[in-house]
Each structure stands twice: as C-alpha cells, then as structure tokens.
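One chain follows as structure tokens, the form predicted on its own.
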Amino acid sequence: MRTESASHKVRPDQADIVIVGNGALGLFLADELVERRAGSVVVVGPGNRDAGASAAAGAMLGCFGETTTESLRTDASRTRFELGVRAHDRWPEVTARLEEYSTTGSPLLVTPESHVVLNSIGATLDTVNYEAMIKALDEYGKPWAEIDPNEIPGYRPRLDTRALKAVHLPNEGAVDARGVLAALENRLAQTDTVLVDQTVAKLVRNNGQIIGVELDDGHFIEAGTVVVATGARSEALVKTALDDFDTVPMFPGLGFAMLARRTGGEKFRSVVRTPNRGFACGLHVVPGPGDLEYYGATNRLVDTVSSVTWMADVRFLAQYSMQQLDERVASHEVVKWLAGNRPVTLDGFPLIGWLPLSGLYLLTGTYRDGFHCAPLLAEHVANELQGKPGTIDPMFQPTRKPIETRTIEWSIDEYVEHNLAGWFETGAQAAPQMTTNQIADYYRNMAIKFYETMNIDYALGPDILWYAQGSLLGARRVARYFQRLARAEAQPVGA
C-alpha cells in the first residue's frame, strides 16, 4: 500500500493535457494517459467532489442487471448497451491493479455477484424488464440461475413486498466507488500527474483554439489539449468558450443514496436489486466496505446541479429499503448521506468526442453508466487524443443531432408505464372506484397535451418527458433547442 503525495496542492502553469473533472471518467483517463507516457497531465477538480455522480455512486458492475425492454430494441441502444458489456470484462484487471494503492483496508471489489428480485410492488414495468434481462443474458451467453428469494443472504423484506422470483448473476458485482477514486488518486500521485484541488471557472480560447483553463481563483493553466469531463456541469463549462455551440442538451439527474452501518441481522453479501423501474435504476443495496451497506438510489431530473436532495427522496429510500430489502434497515446507523448529479442527455446517449474549437474534447453524458464504462472510455479517449482510431462507435460525437430510438406514440406509452410503476411503488392513493386504466389515461392525456403544446416531433425518453412536462424551465430548454435545430436545418447550405 502506498501513501498519497501532496501533488494536489500544486498549481502548475502549463501542461500538455488538462483534464477538467476528477470523477471516474477523468481519473481513469489520466491513468491511461500516464501509462502511455502521453505527456504532462493535470487533473483539476474539487477534492470533495460536491454534487458529483462518481462520489455518490453505488458502482454496481451490472450491465445485464440494468437491462430494460429498450436496451436491445434498436441498433443505437444495442451499441450503447454493448459498451457496458465490453467495459465489464475489464474490471477484474482494474481492481487487481488498483488494490496496491487502496487505503480502505477492504477489497475494492466488495462483491462479485448480484441477485435481481421481482416483487409485486412496482407494476408491470418490473416484469417486462426482468424478462428482458433474462433474454439478454441468454442472447449474450452470460450465466444466470433462478433462485429461491428466501435463500438470498440478508434479504428479509416485509411479507407484503416479498419477491415472487429472483435471479442470481454470479458475474455482476460491485466495487467500492469511493475506494476506487481514492486508489486512482493515490496511484496518480506517485507519478508526475498533478491533481489540482480547485474548480475551473472558464475555458480560455484564442484564435479559434483552446489555450488553457482559468481556475476559480484566477490562476491560468496553459494547455495543448483540454478534456471536459465534469459530468452534469460540462455543458455550462464548454459554453464559456463556445457560447454559440448547440450540442444535444444535458440535464442534471439528481440522485440520493445513503451509507448505513448494520446493527443487527444477517449481512447482505451480494448486490440485491430490483429491475430498472419508474424513471430510475431500481431499488438496490450494495454490501461493504466493512460493516457498511449502500442503499440507493433515487433519480430526479432537475433544473440546476445541486448537492441538496429532497425530503421526499429521503423518505422514499428509507421506507422502501425497509419494506423491500430488509426490515432491519430501520435500526441501521446512517453514517453518510450521498447526493450526486448524473449527466443526462436529451437523447439518452453520451457525448464523447472533439468539439469545434481546436484542442477541446468532451467526455460526458454517460447517465448511470459512467463509472462502469470509465476504463473502456479512457482507452478510447486516449487513442483520439493521440491521433489514433477510437475504439467505440463514432455515433456519440457531441456535434451530432439527437439520436432517435422511438416514436411519439411509443414515448407516450413508456411515460404511462413508468408513471404507473411509480404510482404503485409509492402507494399513491386514488378513489376506490378508480381503475388502473383510468390512472393510465390520466398520464396518457398529460403526455399527449405536452407534445401538442410543445409542437415537436422528436420522441423523448420517459425521464426527459417527465422532467420537461413538470418544469417550465426544462420545457423551454427542450423547445428552444428544437426550434434552433429546425432553423439550422432550414438554412441553405453554405449560407
């Protein structure tokens, strides 16, 4: 085990590559560049990672556990899904390499396996995603086995939310997210990489190219190349140098989780989770490190990046962890509240590639896949920074138009299905004589009215539709983007 150096206290004047963002994407990229001896590297980011997604992550290595009916339905969705499949194969080597630099005293791989439970509280969306998961496992030849839910260690839900079915995934575990970030920093600190514990206020350009970054205290770092990997804050930072650049919009997906110390009962020894449901990745618990357990996570698209979660989300996570995972959770000691903002693009696909300003590269928009895919994406980005062919599909270029994967009718049906899942999971009340179809019609009419009012023909995903339908600022951002896109398409070539 090695100890951390003081490199994060240094403020250099120049570097070959400045990486803005010290989450999983930024640190894994720095590590890859150091391995390649790609020149001097500086990573800039606040040490507390306030509101960042990586520091709040459960870090489940669950590409198949995350499967939904949408994962393989279109070529574009399949391409993104297969990023996770490829990334998954890298993690055994990654954790083995980082163990030497870990300071946690516990293995970075907190568990090698997962159990996905199908209970009766989340409506039909759980069922169809559960079935889609099994179909995908079979298609890709991955191991799984049906198991009696009562045999899952630690899983002791209340009887009215018990699982009807469960699947054991022996090769989909989880890592200690905060431990991995610390180990990466420790590893980088043993090299010539400089870690700057500050925030970049703006990007600096001159004559059509990026020349460096200005820190929040005014210090300037000259750079040959700048990589923006600041998650949900990336779009705003890019626009400090490219205010007229109109990429696919991105929104913060505020998530809340908690680290709790078990005070009694049998420990969880695997990830235990539901399928993806109700605008989010499903309820889950991740064991370790030590006697801690990670309970997560909520998902709420918001107007601005925030590290303050809603009381409703605290209640939701605590109550449903007790009901659906383990009744003993009620007496656990919460040692840390975690809030992070996932970078959510309008079309649901990442933004990875060179920007129109020379020397400026964007790496963001990974939503819930950033931590899992970080080692794979680091290789791809390092290749492109060195002028070599990339290793992933170029469809994720940030200069693209939004990727289309659904029709308006499909979007409305998805929106209804996700709202019904949320309705029944949260125990929402309606008049006793009101049927499920009537509740569905209520949400369907809301979605139809939204599309009629917005007058757009691009079909939104359920989380973006939920956000834009409920936020005036969000609706305006969406509408203005498509208005600008329409004007650009109508403009004569060469005008």
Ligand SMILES: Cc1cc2nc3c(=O)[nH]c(=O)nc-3n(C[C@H](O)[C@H](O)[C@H](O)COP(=O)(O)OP(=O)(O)OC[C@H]3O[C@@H](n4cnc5c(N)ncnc54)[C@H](O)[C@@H]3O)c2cc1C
The other form holds:
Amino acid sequence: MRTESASHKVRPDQADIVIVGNGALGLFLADELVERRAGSVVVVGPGNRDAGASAAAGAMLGCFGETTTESLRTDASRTRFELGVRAHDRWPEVTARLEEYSTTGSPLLVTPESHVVLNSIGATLDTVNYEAMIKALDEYGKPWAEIDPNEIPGYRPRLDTRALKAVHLPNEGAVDARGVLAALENRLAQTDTVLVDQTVAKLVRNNGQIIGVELDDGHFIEAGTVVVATGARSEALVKTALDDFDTVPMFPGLGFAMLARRTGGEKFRSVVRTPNRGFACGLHVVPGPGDLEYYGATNRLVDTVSSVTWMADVRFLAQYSMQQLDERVASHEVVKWLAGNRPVTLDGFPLIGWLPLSGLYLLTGTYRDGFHCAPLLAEHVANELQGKPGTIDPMFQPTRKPIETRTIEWSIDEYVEHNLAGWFETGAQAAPQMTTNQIADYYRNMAIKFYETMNIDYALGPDILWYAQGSLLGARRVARYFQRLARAEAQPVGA
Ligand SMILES: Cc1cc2nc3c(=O)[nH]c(=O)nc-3n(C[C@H](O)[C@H](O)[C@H](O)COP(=O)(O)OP(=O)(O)OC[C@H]3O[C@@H](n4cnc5c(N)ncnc54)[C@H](O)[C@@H]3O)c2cc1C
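Which structure goes with the form predicted together with the named molecule, now that we have seen the form predicted on its own?
What follows is the entire complex, opening with the chain shown before.
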C-alpha cells in the first residue's frame, strides 16, 4: 500500500490542463492524462465532494443488470448501452492497477457478481425489464443463469414480497466507490498532479478562448485547457463563461443510499438488485467494503443541487430493503448516510466534447452509470484533449440538439408504467373498487394535460416528465429551452 506523499504541493498559478470536479470522471481523466504524460494537470474540487454523485454511488459495474426495454430499442440508446458494455471490460485492469494505492484495507472489487430478482411488488415494468435483460444478455453472448432465489446468499425478504425468479450474472459486480476515489487521489498524489481542495467560482475567458479558472477565494489558475466535470453543477459552471450558449439542459437526480453494518444473519456476497424500475435504478444491496453493506438508491429529480435527504426517501429505502432484500436489515447499524446528485440531461444522454469556446471541454451527463463508464470516458477525453480521434461515438457532443428516442404517445405510456410501478411498490392505496386501468388512466390524463399545457413536440423520458410535471420551475425551464431552440432554428442561416 502506498501512502500520500505530496501534501506539501503548493497551489499552482498555471497548468496545461485544469480539470474542474473531483468525482469519478474528473479523477479517472486526471489519472489517464498522467499515464500519458500529457502535461501538467490540476484537479480542483472540494475534498468532501459535497453533493457529488460519485461518493454516494453503489458503484455497481452494472451493464446488463441495468437493461430496460428502452436500452436497445433505438440506435441512439443502443450506442449508449454499448458504452457500458465496453466500459465493463476495463474494470479488471482498473482495479488491479488501483489496488496498490488503496487505503481501505479491503479489496476495491467488493464482489464480482450480481443477482437480479423479479418480485411482484412493482408492476409489469419489472417483468418487461427483466425479460429485456435476458434478451440483451443472449444477444451479446454474455453468461447468465436462472437461479432459485432461495439460493442467493443473504437474500431473505418478507414472504409476501419474495421473488419467484432470479438471474445470476457471474460477471457483473461492484467496486467500493469511496475506496476507488481515495485510491485514485492517492495515486495522483504520487505524481506531479495537484489536487486543489476548493471550488471554482467561475471560468475565465478572453478573446473567444478560455484562459483559466477563478477559485472561490479569487485565486486564478491560468490554463491552456479547462475540462468541466462538476457533475450536476456542470451546466451552471459552463454558463459563467458561455451565458448565451444553450446546451441540453441538466437536472440534479438526487439520490439517497446507506452504508450499514450487519448485526446478524447471513451476509450478502453478491449485488442483489431488482431491475430498473419506477424512475430509479432499482432497489439494491452491494456487499462491502469489509463488514458493511450498501443499500441504495432513490432517485428524485429536483430543482437545485443539494445534499439533503427527503424523509420519504429514508422511509422508502429502509422499509423496502427490509421487505424486499432481507428482514434482518431492521437491526443493521447505519454508519453513513449518502446523498448525491446524478448529472441528468433532458434527453438522458451524456454531454461529452468541446464547447464553443476554444479550450473548454465538457464531461458530464452520465446519470446512473457514470462511475462504471468513467475509465472508458477518460480514455476518449484524453484522446480528444491531445488532438487524437475519440474512441466513442460523437453523438454525445454538448453542441447537439436533444436526441429523440420516442414519440409523445410512447412517452405517455412510459410515464404511466413507471408511475404504476411506483404506486404498487410504495403501497399507495386507492378505493377498493378502483381498477389498475383506472389508476393508469389517472396518470395518462395527467401526462396528456402536461403536453397540452407545455405545447412542446419533444417527447420526454418518464423521469423528466415526472419532474417537470411536478415542478413549476422545471416545467418553465423545459418550455423556455424549447422556445429558444425553436427561435434559433427559425433564424435564417448566417443571421
Ligand atoms: C445514490 C447514487 C447511486 C449511484 N449508483 C451508481 C452505480 O451503482 N454505478 C454507476 O456507475 N453509477 C452510479 N451512480 C451514478 C454515478 O455516481 C454518476 O454518474 C457519476 O459518479 C458522475 O460522476 P461525476 O464525476 O461526473 O460527478 P460527481 O461525482 O458529482 O463529481 C463532481 C464533483 O465536482 C465537485 N464540484 C461541483 N462544483 C464544483 C466547482 N464549482 N468547482 C470544483 N468542484 C466542483 C463536486 O463537489 C463533486 O465532487 C450513482 C449515483 C448516485 C447519486
């Protein structure tokens, strides 16, 4: 184990590349650039990673376990899905390389495998996503096996929410997110890279190009290239230098998870999770590090980034972990509450590429699997920064218009399905004579009314629709963005 040896480093005035943001994307990029000896690198970000996603992540190396009916339905979603497939292959090498720098005393790869359980507490969304996962596994020739849920180590749900089906994914595990971040920092500290424990107040431009960043105390770091990787805060930071530029809007996907110590019963030895469901990544437990277990995760799109946790989310996670994963969870000792904001874009796709200001690069929008994709994206971005061809599809460029993957009718159907899944999982009550179709109609009418009021013809994903439907601020942001887009398109070329 190597230890930090560079705490004496002084805060620099200059760097070839300043990476703003010390989450998984920023740190993996710094690591890649250092490997390539790509010049002097400074990473700016608060040591406590306030409200960041990476430090709250379960860090499932989830790819097929994340499959939904949407994953392979369009060319664009397939391209996105295959990012995950390619990212997956990197991790054995990544963990082997970082292990030497780990300070946790337990392996960074907390488990190499997952079990995906199909229980009936959600709604049909679980079933169709479970089937989509098996279809995708077969299509990509990946190993899986159906397993009796009773044979999953640690899995002891309440009988009325037990799974009748489960799949074992021998090659999809999870890493210790906080351990990986610490190991990356430790590794970088052995190099000339400087990690600045501060925030960037604004990007500084001059004559149509970026010239550096100004820190929260006014200190200026001059830079040839600035990479913005500040997660859910990226759009706001970009606006400090490009206030007239409209990238695809971003929203914080506030998530809550818990790290807890088991006090009895059989331990989990693999990730155990439901399929993606009800606007979120499914309920899951990740074993480790050490004798801890990670329970996650909620997802709630909100107006502003914060590190608070909703009481409703605490109830949700505690109650459903007990019901759906292991009854013994009730006596677990929670040692850490984790809250972070996923960087969610309006179209659900990442924002990766050069911005229309020379020297300014954006790396964000990775939503639910940014930890998993970080090493692969680091390689791509490092190439682009060095003027070499990128290694991923250019469709994620931040100068794009929102990617279209559905019709309005499809969007409404998806919204209904996700709400029904949420309705049943949360045990919502309707009058006893009310049918599921009537509940579905209630949500359908809500979505129809939303589209009529908004007067947009872009079809939103279910999570964005849920958010904009319930937030006046969110609805206005979405509506104004499309109005600006329409005005820009109506302008004659060259105007
Ligand atoms: C509860 C939860 C569970 C998740 N589970 C998984 C999972 O199992 N697998 C997976 O692959 N992904 C998961 N994700 C998603 C994943 O965490 C994100 O996609 C990814 O970590 C985003 O990384 P990032 O570096 O872009 O952003 P972040 O991790 O948010 O990092 C951004 C950093 O920038 C800093 N910052 C912000 N503003 C400034 C500023 N002005 N100046 C300097 N620094 C600034 C922040 O403090 C933060 O440290 C999960 C996310 C959450 C919230």
